[in-house]
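Let's start with one chain on its own, the form predicted in complex with tryptophan (TRP), as structure tokens.
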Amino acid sequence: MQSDKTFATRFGVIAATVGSAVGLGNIWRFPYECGANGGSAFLLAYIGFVIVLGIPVICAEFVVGRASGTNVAGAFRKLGAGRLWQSIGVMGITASFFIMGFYSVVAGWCMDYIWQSATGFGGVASQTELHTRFDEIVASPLRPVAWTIAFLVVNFMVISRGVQKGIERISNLLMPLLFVILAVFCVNSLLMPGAAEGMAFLFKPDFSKLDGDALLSAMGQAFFSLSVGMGALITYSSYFSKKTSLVKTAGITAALDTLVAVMAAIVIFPACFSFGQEPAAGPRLVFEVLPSIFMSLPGGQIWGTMFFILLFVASLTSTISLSEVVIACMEGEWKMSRGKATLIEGGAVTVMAVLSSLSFGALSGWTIFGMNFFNLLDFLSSNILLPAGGVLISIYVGWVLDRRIVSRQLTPPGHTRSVWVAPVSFCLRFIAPPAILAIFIFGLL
């Protein structure tokens, strides 16, 4: 029972840590903002912040998760940490439910369009078409809810298995073949006509687009897809043994998640202007631009289904990482078997889930603070409880908690103290809590 909870190799570490940053975020949220943003002002300043807050964020997060060796809502209390930290764990489970809400239902999404590609979108090509296509499948009463537990299904399944034959094998598997299908991608777009206009968008620097708002995006957008803030990475690394190197593990998670998104924009904006298309589209820039650049191709049906397999992969092995915060939690500290601690957990996200996938269909009439369930939850949880969570988890490991345990996990065995803890320790103690209060406060306004 104890031994299931450590992944097994190196290897793994690195493809469980992976697969939670790499997901929707990466694929489908980055290049729509990065579009809407300006291009390659927004991906520098993304990089900056990866850079100088994200990869001190992550190492803050393991550092309390292999130091507590436990779950979100024990580990603070392990550390002899008072109530006010002990309520980062509260968050993190309240930040998981929230986000489960919205991203099980853009997975549904992924799923359907699967299918669709694979059948050709039954004969309807051009972009006006899929754009009522995409406004009907999500507002529809049974489609895109069907999916959505589907995809729960699938999730779950993952998770009842555990921690080494759940998530480690799942995601030994998943993350190569999805670094291998982007790449395809990759290629195929470099070769379209428009790629080089969209490699400069992509890559050749315009500062005047750098704005307050986009910097702001692009802060948010960090934490998010490096599923920093509520204690995703908290849970995986209490699954970490003693011998894995913190530092090294945030930065090759930091490198390869960002490697995803330049990717995933290198792969788009080629073929958004070589068909004379909107990089700035906004949420449906995946689903309805990319379709019908697809059915334009030779082999439209075999790119459009291997794009949203790609997906649908991303998004597996990031849910798995938030669903675990609460089942690791519910095990841990109500001492539930994982059987029924998958059951309750994923009765409750799937409630979450279809009340958030009706808000565009049924349940469109119901909104909160002016927005429908869907678009509450993403607010709630990107612009407030993530922030919230990565200022009080940087206080924490940067002022709070003793020097030695942090200098000592952020430190190999068998090594004197590592390089890293100082540059690692002043972000976190003077950079990352005032610029992410700085989010947190832009961001509301």
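Pass me the form predicted alone as well; I've looked at the form predicted in complex with tryptophan (TRP) already.
If you are looking for partners or other molecules, they are not here, because only the chain is given.
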């Protein structure tokens, strides 16, 4: 009988790992970065970094997870790693916890906007009005907190049901839904009057813009978009069966994650050019620019509602993996039941998320190192913990871990030695560490 601590199907493996990687960054950061940094020139650089940086580091996390068969805190200890390398697990848990503290707030905004889109934003349609509306919502003392808690309740309901009945089942449902919604939006955008201009802005290569900063942006986007360095992929790969091909799964995960980002860009740029809107990055794009466009379309309430459902799905599949990192550690290291671990982790995350939400309103005057609580969690996780974890795991698997373990894990069943062992090891040894260090230093400047 198959354990609930193992993914039941190959589709479940792909759906869960892609769901972990796909998030809001694919939809609100990649399109702008691509359009502002040389279009398809940036895209080519991004794909190159995904191949030589992203996929090898995913493989490194997969190797550690499946070889140990346990949570991120215990994985390195079980593999005989010293204290320095065991700190990778601690950083992964901390990063996952911090990210949940602010990411769930944004997900709560998305849930709020599902309702607002469905009701037509109360007649508000212009970008200026929507800007004012967004500022009022995030500064409210109760409304964003309520939606954040509602999102966390959904997240914890899924997590509490375990690997197969919770994570795998919801991933099998939500990931196809995400691609269907994106495909519908792509068709609609390509039929808009500004489709040709938008596609030219996105895909016409402008290598003059591909300078050092643009290359670092492409490299950083490739690294952070794939959810490496936070322990999620180590945790998920501990649920892989021995028949799962790690290299193939890493390649498919990276390819589908990139496809989501490109599809999001195809949705956004024709729409912006058709309605004379300036493409923007971050919350302004999804909570102000795009809603004003959707409300100008026939059936705008439907389009807006579908878009924020898309964002909700992307948020949920990511936060499920983040919660699982912490809960799996509490189960494995502290021998807690899943229900108890979920309640404790859920309560702690809720407190952090409430503080993050209030940092735009009632607690806006409370700053640490000049940052509100929301931005502090974002900075510590994205600029310090994730790059540090990525560097250390690359060095550990590339230089420290027994070569036989790496070769055995990367070689599919029935083969003597995979042809991918040597290139993956080379990238982990000589390319990934200096590249991620460059991202780390750039992020602190």
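Each form is matched to the other, and the largest set of C-alpha atoms that superpose within 1.5 Å is called the rigid core. Positions refer to the first chain, counted from 1. For clarity, every value in this text was computed on a predicted model and none was experimentally measured.
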*Just checking, between these two forms and with the core aligned, does Glu136 shift 2 Å or more at the CA?*
no
